[in-house]
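Just the one chain here, the form predicted alone, laid out as structure tokens.
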Amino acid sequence: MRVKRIKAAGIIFCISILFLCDCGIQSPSSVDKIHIGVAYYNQSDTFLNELVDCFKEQINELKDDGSSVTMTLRAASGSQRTQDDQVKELIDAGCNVLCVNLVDRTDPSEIIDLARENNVPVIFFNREPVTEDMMQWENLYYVGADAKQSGVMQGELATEAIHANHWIDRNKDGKIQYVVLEGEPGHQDTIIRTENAVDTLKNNGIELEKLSCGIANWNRAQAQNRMVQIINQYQNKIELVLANNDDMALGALDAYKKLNFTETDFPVFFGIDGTNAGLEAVLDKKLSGTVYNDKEGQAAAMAKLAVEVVSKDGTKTDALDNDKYIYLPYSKVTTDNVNNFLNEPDASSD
């Protein structure tokens, strides 16, 4: 059984179990209509989309055990305008509670006065609002990740790699001359990600030597288009690839085929987030890891909390942080383990 479908499952059971036992979810009698509102930032982004597919398929367990669940989908275009907009419109038509992935964190006053006039809890997810915000009012939510958790596993990950491959400082001056991708300005997880992965690094007795930094909006055409201007500067002097997520260490490496580079001399890339993709090119070793974010777990639990926000008696799961927060853990993703975190059929199949 693969490491991510046994997590899922166990997750799975647990709302099972709390819909049927008195402590918990309330039994499906018990629970109001669920009308879930869903609003993300970009529907472009792939690991957001992955995250939002995930979340279906829980919706679709709960309808499975006899909950009166519907969601309603909208995605802002990176516009936190739309998103607004989105949001009012998820609301007049009835949603009763909302799940929201914001355009811009430091900018969600208008979706928290809505949601509060109507009285309707927000469960905000991958995009974490400032502490401020959150406080201000008790049906505000966040289920996430630990961003600096992602950045010093990245960081590891390119550490053991370093220590176990000598040929990686191919010009041997004893620094590894690294580029840096980043998502965009603004983001936690950009910030966060990137000061760890470098920390760690450094902690860990690496001596590096900076050349370059790029923006590319988690997007990995941009992040091919950054680092072909990057690659025609420093040529084969890039030894190391930290890219924020896993699209842009993707393409990091499409940048290298585009310009005719030879797999010889190639950086070694690292990416976050563990997307399908990812995961398949950690597997043909063409990336030399990644740090997965638990998608299935993060899903699961919105699906947990939606519920809850809205049964009858305002039970909410013991899992809150602070009465507001879920954060799921990351993992280290090597060729030794990917297999463990790819979709692939169960042995048990046949």
Ligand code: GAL
Contents of the next structure:
Amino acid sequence: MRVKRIKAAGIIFCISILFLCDCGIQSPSSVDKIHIGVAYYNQSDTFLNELVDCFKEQINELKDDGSSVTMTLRAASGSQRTQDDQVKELIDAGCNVLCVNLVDRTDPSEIIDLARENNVPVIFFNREPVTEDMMQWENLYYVGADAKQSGVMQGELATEAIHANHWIDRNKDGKIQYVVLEGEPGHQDTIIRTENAVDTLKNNGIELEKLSCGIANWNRAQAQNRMVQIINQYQNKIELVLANNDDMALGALDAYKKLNFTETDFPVFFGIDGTNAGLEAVLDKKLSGTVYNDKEGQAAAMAKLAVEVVSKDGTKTDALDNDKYIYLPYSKVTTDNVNNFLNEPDASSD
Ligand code: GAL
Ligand code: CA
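Alt. form predicted in complex with the ligand, vs. the form predicted alone above:
The next block holds the full complex; its first chain is the one shown before.
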């Protein structure tokens, strides 16, 4: 009996020691458990879907390397109210870092307040909040790209094409008749891309005549509709289409096909993003060029930063501007180099 009692006490003692040890090991590593909540503005945006896919690949890589990372994804169907609710749910579900692609980039206050109350850092991406909002709390970050650079590069691509191909000026009046297709009004990439593409062409000595401008909210079908109206007005007078993204450039092309124009009456089209469809269209010479929006780089920067802000060991990537911002560079894409981008190594493979 006595022996049994001693044995039982011994077992309890060992279990307690094990338990204590286990707690001792677990507590530091529990800080490193990363639950990332990702919220993005709209599930029908081509570039965002491709960027989110790259981010998932980054997370899988971290898992393969033995990190304890989980990710929960929510898309907001273009409603800021919906996104605010989704962010609340993500925080309630235990996310300890958020990656947020705002619906309304001027309205992040509710998300910032929720995050600050719960001490959950936020990495905004792709839709840049205004500086005053970014300054509201030290644990707010932004990962994206420099809109101005993409506009300048699109202008350079168009300049190079116009210099090299005199047929682009179809009516031979020494001017390029052009149309702009714009993304959402108020988006940092809309105004800045248009302005810089047009200014770059002018600064390079290209004489321009603006025929029309349409808003198509980054969307291929909307761009097609808008472009059908514009073509009905200007017929074969349009020589150049500058679109704020690839989907809208492809939508413009769809409009010419729908109206059964012969290819000799097509203008030249330029996009931005280098989406899968955009790159294929450059390869097929349907788009004259695009500007690569480095989704692999942005996804990798977000994943790295998410790990760093949760780990709290103080080390932050040295790529942070003003302790908050990471801007990945764009690149010009034409038929000459498109294969480098089509073969872009899959972010999840070594
Ligand atoms: C831009 C991109 C667009 C669209 C938009 C959404 O950077 O070029 O295609 O995805 O972001 O915010
Ligand atoms: Ca002309």
